[in-house]
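The chain that follows stands alone, in the form predicted alone, written as structure tokens.
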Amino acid sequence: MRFAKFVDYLARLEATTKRLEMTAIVAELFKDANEDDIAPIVYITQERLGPAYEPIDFGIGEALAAEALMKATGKGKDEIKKLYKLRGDYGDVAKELLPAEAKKLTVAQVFERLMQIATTSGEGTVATKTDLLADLLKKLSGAEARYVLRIPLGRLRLGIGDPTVMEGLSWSKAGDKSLRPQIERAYNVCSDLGQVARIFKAEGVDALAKIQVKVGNPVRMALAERAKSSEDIVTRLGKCAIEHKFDGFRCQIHKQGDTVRIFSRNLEETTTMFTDIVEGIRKQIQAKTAILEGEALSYDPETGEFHPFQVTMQRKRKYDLENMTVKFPLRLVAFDLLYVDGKDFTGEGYSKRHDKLASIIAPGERVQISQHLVTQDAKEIEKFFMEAITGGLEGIMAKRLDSKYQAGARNFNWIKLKRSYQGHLSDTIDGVVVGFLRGRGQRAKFGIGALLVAVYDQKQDKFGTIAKIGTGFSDEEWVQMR
């Protein structure tokens, strides 16, 4: 497909808001591409390059966007800033200064440019980076230019989230949304639409059953609702397992051998991060090949009591790795287990599931399975609730014994039953808008994207700023609060 055309599409898909539109407009995208173009098409309009799971960051902020866009056009320094100032996105600059006619240059090879700007690293990243984004642009119209000098600056912003994507898979070849339920299985069982799509355009709905889970592609981890109380627990699951619900890092982990990954709820992959938690999955866990759920919590070595989570927090970052595993060492509280040595767990019972994950974990520091009560008394889950929270947990969870794990599904299976829902904690502030930022990406014709708010400082008779809003206004009530 040119790139030309699938260009027509994204024009098409950012003039509406209407999600059965879109869903119409993807669709029409997917059937008239072909097996070749269709993962790199699914990847662009989610302002990726590959699956969520895969860290490729594109390291372009709006300088270098400036830089290549002077390159490309040979215009001063300037004039692209103050075209900036105007139209608030730099991809509508380029449309502006680039030719209008358009170029020849299909989605597979700007895609192959984008992955190569994404990749290229060592000495003189930064120029070698903006040279080949400038010598894209260089071949590309306006229009086309306007879309992909958003995709590393982050601002396609087309609201084609996951559930757009497997619609429209499903219209693209069915008509309707009926083949929908095996494009999500695969989708919650390997975490990349991408390649979801290209064995749907390829082979076929049936073909989607051949993706399982496999180590190192991470499952789309399972949910829980909400409980009222203990009662309503009892009420729709009966004899039932609770466990306790820790504030931590919610992590997945996969041993390969020694090779050890760790990814979080959103599938981001946080295994350099974590290394006193790689450490003891290699020591503790027995088995070859595994995959794992669990909480990565911080604690006292001494007293081998768990931190609050916004000690745990701190162990969230990029940089003094060593000094923070030391000063805050992780436990992992295991919970479950979805594959162990060649044998896929997801579709056993609960009961099940952590019996065999009990059985592969060995006695040691930073690995401990959890602990759960099995009853369907009301008074002992209350009992059991309030003795988590006066420890300082978040709450308890309950789970179905004979329930399978259901990635990516939220359902009764498991219920969570937290001290804030109960009103044991209640926390609120009140805070004062002093301030807006300008629009940029969609919201740059209203001239505001985002709300500054601060707290009032009674010792130094000051409004500190501590956050910025930019969600929860339609477009009506954004243009009324500017």
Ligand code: AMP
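By rigid core we mean the largest C-alpha set that fits within 1.5 Å across both forms. Just so we're clear, the structure is a prediction, and the values are computed from it rather than from any experiment. Positions refer to the first chain, counted from 1. First, how it differs from the form predicted together with ligand AMP.
- After superposing the rigid core, the Cα of D457 is displaced by 2 Å or more between these two forms.
- Taking 2 Å as the criterion, E477 counts as shifted between these two forms: its C-alpha moves by at least this amount when the rigid core is aligned.
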Contents of the next structure:
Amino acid sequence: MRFAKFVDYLARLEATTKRLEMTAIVAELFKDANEDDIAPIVYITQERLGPAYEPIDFGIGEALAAEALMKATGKGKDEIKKLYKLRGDYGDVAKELLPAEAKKLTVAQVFERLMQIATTSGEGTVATKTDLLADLLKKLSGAEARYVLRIPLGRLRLGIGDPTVMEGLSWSKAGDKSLRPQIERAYNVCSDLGQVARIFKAEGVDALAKIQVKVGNPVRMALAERAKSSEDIVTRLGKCAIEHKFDGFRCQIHKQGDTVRIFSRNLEETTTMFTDIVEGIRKQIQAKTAILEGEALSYDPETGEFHPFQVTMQRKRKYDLENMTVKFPLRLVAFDLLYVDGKDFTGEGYSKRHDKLASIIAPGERVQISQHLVTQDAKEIEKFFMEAITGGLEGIMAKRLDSKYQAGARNFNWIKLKRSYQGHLSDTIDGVVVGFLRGRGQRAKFGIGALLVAVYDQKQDKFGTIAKIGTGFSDEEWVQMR
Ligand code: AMP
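Okay, that one was the form predicted alone. Can I see the form predicted together with ligand AMP too?
In what comes next, the whole complex appears, and the chain from above leads the way.
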């Protein structure tokens, strides 16, 4: 597909916020695409160059974009800056400055060049990236460049979420949403919509069944519904397993021999942050290959007690990692098993997965199995819950004994009962608007894009800023706010 044609679709998508219309346009686009284009198309519409779990950092900021535009158009810095001030978006500036007639590059070619720009590293990176981007812009029309520039700047903002892509794929072939379940299953297992789209386009919906749990490829995680009380749990599950609910970091761990990778609940890779867990997995997990899940918590090595989340949270940083491992060591409480030594366990019941998981964890400091109580007695559950709360935990998790591991699903196979649900929790925060951020992109015309909010620190008699708030307002309200 010519990139120019793709851009026509993007323009149509940009012009609507109606979900049904978006789905229809996306479906038409997917129908139009061939099997080589479809993965790049899926990634680009979602402002990416690959699946979300493999983030690619373009390393292109506004300064670099402006520089590339200067090179591509021969215009001076002042002119570009002036136009940017007016439009608030380098994509729009590019559209104004570059020729109008459509060019010949295909989606695959543009994608490849963007990839090349993104993966350039080492000495002289900035200059090389600028040159590559300028070179690409020269080969594009204004309308094409408008979108190409927005991608690395993270300003495409089409609002095409995973559900719209999945629904669009189904409509593109079936003319309705009937194929969505197979598409969604495949996506939940491999977390890569580009790959799903390619197989779906090239080989048809039945071929999606061959997408299976694979070590190294994060699986979208199962989530829990909530219950109001212990009785509620028993009514829904009958006899079930009750575990503690630990408040730390959800970890999905992929072990392939000595290679260990860890993914967060959002499927971000956290391996380098949690080196102590990696070490523990190598030492204690008695399997060559495995995918398991658990909660990583900071603990006191003297007493073995777990710390509250505020302490564990200190580990979530990207610098001074070594020191953090010593100061706040982590332990993994393992609670699920998805795969071990060539066998997919996601189709097995909870009890079988839990037993197998327990059997492959050797004793040691870093990894322990999540203990559970099997019961159908609400009083017993209540006691377990109270003990958990008294021990400083967040609550309990109830699990249906025969439930499969349902990737990406939130349902009553897992039920959480948290302290905060009992009675009314008021944890709202009183914030003070102390400033605003000048709007860019769509909001340039409002002269405001987000509010800067602070809370009062009584001890220091100061307002400390805590958040930028950019959602929840209508266009009229933004104007009013300004
Ligand atoms: P919530 O974040 O409140 O929706 O609760 C779900 C989260 O609880 C999961 O994503 C896990 O990170 C965490 N969790 C803590 N203990 C357990 C457990 N025993 N079983 C499953 N999830 C747990």
